[in-house]
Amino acid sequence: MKSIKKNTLIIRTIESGTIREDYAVAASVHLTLVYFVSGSGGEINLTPRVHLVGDGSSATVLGLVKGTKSASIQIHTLQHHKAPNTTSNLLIKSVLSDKSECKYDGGIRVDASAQKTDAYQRNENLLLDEHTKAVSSPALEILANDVRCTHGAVVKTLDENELWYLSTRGIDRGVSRSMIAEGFLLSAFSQIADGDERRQVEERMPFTV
């Protein structure tokens, strides 16, 4: 487990393999953790676990996922609140095409000692082709009684009205698909409050859609 003792931005690019990472965030420290996941075949299994162990610690976790061809992507997250007054905000967004699939399961665990926890978890998926698949399975384990924990999941396809609108502006269907998919993913950056961190993440995005 890696100990985070000062405000930290971590950006990881994942293209294959099985990856498990654990982070322990100290008191009054914020961790921004960003994953760019790109699969074009084979399997990716990613398990990031964030443990908020100090009073007032916080974390923002973002995952931007691009699946093409026959990629099989599995993402398992844990937001573990061990201390009081802790905050976590997690957003995983995927754009899937061809026959790719993304399976997400995310847990929020709040210990009895973690009063005043504020935890949010959301998974959004955009399916570009009919043979793609997205599955989302959230889970909450709350042992404290003064907390706010919410989660949500969305699986959607391309909006034909948006495609039609872009076609009336002279943009062909292929370009329109890419524009909509890129906008869908890039909207995740608004979750990063620090402007310098947000710019760093935008500059290091390794793929287009």
Second form
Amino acid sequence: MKSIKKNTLIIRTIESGTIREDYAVAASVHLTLVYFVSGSGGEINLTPRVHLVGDGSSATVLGLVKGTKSASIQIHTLQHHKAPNTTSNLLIKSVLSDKSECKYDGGIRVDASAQKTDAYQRNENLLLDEHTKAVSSPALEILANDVRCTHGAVVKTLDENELWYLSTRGIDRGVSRSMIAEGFLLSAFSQIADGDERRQVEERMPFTV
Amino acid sequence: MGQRSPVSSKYKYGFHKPENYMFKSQKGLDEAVVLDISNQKGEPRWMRERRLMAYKIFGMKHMPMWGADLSTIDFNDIFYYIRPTDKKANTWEDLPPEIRDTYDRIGIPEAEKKFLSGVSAQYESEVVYKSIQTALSKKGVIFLDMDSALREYPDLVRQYFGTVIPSGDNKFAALNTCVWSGGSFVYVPAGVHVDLPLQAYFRINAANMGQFERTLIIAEEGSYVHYVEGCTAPIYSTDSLHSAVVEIIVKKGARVRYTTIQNWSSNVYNLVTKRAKVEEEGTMEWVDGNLGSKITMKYPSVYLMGRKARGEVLSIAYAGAGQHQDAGGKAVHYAPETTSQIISKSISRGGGRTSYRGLIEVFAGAKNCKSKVVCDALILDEASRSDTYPTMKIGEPRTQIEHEATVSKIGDEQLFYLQSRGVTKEIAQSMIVNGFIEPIVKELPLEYAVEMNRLIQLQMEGSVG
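Alt. form predicted together with its partner chain, vs. the form predicted alone above:
What follows is the whole complex; the chain from before opens it.
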């Protein structure tokens, strides 16, 4: 368990292996946690867990996932609200091609003591090829009543209308495909409220789609 | 809980008539009990063998490792078969007085006068009262209790029984298959529209007695039927197990709607398997309301087998003190262009717990499927709990799958708005809750909608904390 005692931005790039990280966020502190995950064959198993232990603490967790070839990417997240007035915002986006798969399961847990919690969790998957696969199991466990917790999940493929729009602008299908996929991933950055942090994250994006 | 609350310990229908049975099997379950049930009913050999095989499967299957706490169920402390009277009655007057009295108290005759086309009321383990309007049989529609159907249409039953939910599906499906009794059998011939909902009232009245209805609905090509099931049960001193299996076959272009209002008394374990197989361009709609019981685990499912098949699940759950409603829905897309929608609304109060549990699965090759799941939960006080456990398994890229869930309390702004217009806090809360469940209530037949609104009103009384 790593204690976060002042506002912090952590950017992690993950290409293989099993990674498990626990962060405890102190009172009135904000943690921004960004994972760039790219798999191109083997297995990746990523488990970030954020514990909001201090009154008024908050966290933004982003995962940008790119799967190619036969990559198998598993992501397990936990947003654990232990203290009152805490906020968490989690977004995991994956773009999958070839035979890659992404399995996401995530939990929001709100303890009875964590009143006035605001928690959000979202998982979006864009499947580009025939043999890709996405499994999404978000979960909410809410033991307090004065809260707002929302989760959402989307699995979709490229929108033919969008492809058509770009092709009428003279852009070929292969390029349009990557443009749309990249836009899909990059839109996650809008979740980062702090302008400086956002610029840093944009600069350090390690891959293109 | 309010004093008049129907699912609290002061259960509204919690009277208990003296028992008067022709036959009651011994407590507990072994091969002899299974054979006994089958012999009492004079069943054909294949059904007896099916029961015995299911009994073996029941012994091998484990209890579910997920969901609600079922550790207090003692399978050896349950009566598996009770038969109240030997012959069936055809009119209200022919019914034994204490049974008629029971029904009068829950208002069935009035309900029948109004809207019902056929009433099949289950008292104890067997249907004892049935009236089918002649119009139904003229159209070739069969609406019988399962035991009669097995006697009168053995081939039809044999052709479909266990084809949607085999004995090995889960432990409780196996249990139901080995000890089933009662339930409804509905057969709608091709092209026939049954205009009025078919209704069955279920009722159990013996302490420690299990209810194992088996329902089978077959809608032939292009037909339509709406089946309505509503339950109320008296209160007992010991726990009672209800484990039904409902199988529905929706053929090409047919549409079936199945509406349940479950209001078992607060000591009943309600563990039900409900599933529909939908062929090409068919539509299946489950409207599932869970208000009563101690624990409910029920996830009505649609298996979309043919192109353009459609499935819908509307689920509403209310959990008060001591209750856990673990409900939801499943849609499995086997064929291209199939669509599904699951809408769940749940309310937990007074220490109750509601859980949404669901599955959307799309197999590779089922192109251009669409599925949307929306779960909304209200938590009304600090002691209550709400969970959401959806799963999406998507093996086909050309799909559009969405899931959204929200858990919240009643908004302070909403309450303030209503109170500033002179509405008391109590009425304002009840208005907001009624508005919250309205999308589902408006899908119910009128008398059920009235009952549902009244129940919610009662639940909300004295809820301002």
